[in-house]
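First comes one chain, alone, set out as structure tokens in the form predicted alone.
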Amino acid sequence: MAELAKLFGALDFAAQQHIFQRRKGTFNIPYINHPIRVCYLLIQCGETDPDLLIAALLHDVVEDTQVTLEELTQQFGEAVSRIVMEVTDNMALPKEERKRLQVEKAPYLSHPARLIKVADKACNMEDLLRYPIWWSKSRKIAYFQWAYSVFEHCKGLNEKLDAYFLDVYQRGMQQWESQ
């Protein structure tokens, strides 16, 4: 019980931090629903550890708002912590500069945090396909095949999880391939 309280605090935390954020395009969206999504579907794949799923739930709160690592180890732990800072860019970097990183800090992430990777890609790009962007087609296919260059160097980790992933992306490129 004690656990899932922990993953219920993680929650309402990650809701009042993300409470006036939206995600890109037409639906005006929640942000909230992303880390949600991506614990979700770490926990249908099999993901049991409360760490894991907690770190999931706030894997944005430092790179998107003003929470401090120092504040989630306060309230969610030193492992905890450690998992979101491994999956947190520098936002000070240009974002050319960030995406060019995580290719090459993937392989060297702990297991938990190549886990977050694979579910944050996956469910970045379920989204594409699911609600109306403005962006361009050569965009979202950008975005996919540099999603898929994160998730070579964190598969293997979780058979359900890979197996997610390469559905979603085989059918955003059958999908553009085929406009």
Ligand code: NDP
The other form holds:
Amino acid sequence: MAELAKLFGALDFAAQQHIFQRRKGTFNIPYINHPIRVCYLLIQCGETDPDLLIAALLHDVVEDTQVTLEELTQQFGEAVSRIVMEVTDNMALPKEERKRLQVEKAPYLSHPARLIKVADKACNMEDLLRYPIWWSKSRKIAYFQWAYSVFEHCKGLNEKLDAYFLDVYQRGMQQWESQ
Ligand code: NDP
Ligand code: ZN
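Moving from the form predicted alone, what structure would you give for the form predicted in complex with this ligand?
In what comes next, the whole complex appears, and the chain from above leads the way.
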């Protein structure tokens, strides 16, 4: 019960931080849907570590909101904030540089950070297949290919999660090849 309370504490915190944010795409889906999906995917794949699941719920709060590392550490502890910082891009850098660094740093990430990376990319790719968005086909393909290059360095920790990522990847590529 204490663990459930912690998990919902993180969910409530993330919901408050992302409250006015929306996902990219024509449906204006509330941002919080995304961290919920990432966390739930990890649960569905058999992951149970509370720090991992809490970090999954919080994985975009430092990157995309005003929350600081200090605040995160104070509320959720060192272990959680360390994982979140590992999956947080430096938003002061240009986008292409951030994308390059994600691939470059991926082999050195901790296990929980690698699991979140795979789940995060799989959920983003799933969203690109499921919901309407203004991106061109080539931009979607470029996103899938970049996600795959991060995946290559992060895979191998959870068979079910890897299989899920590959299934989404192949569905996307097959769909676009036949168009
Ligand atoms: P972005 O970085 O602009 O967007 C991807 C990120 O947006 C995701 O990683 C995700 O991050 C977040 N996100 C929010 N809503 C969604 C959603 N509905 N579906 C998926 N992700 C969502 O895209 P990229 O720069 O990665 O673009 C892909 C490729 O296209 C790149 O190779 C880039 O060079 C190219 N490009 C093309 C442009 C054009 O054609 N006009 C413009 C810019 C890039 P999170 O998990 O943090 O929410
Ligand atoms: Zn994310």
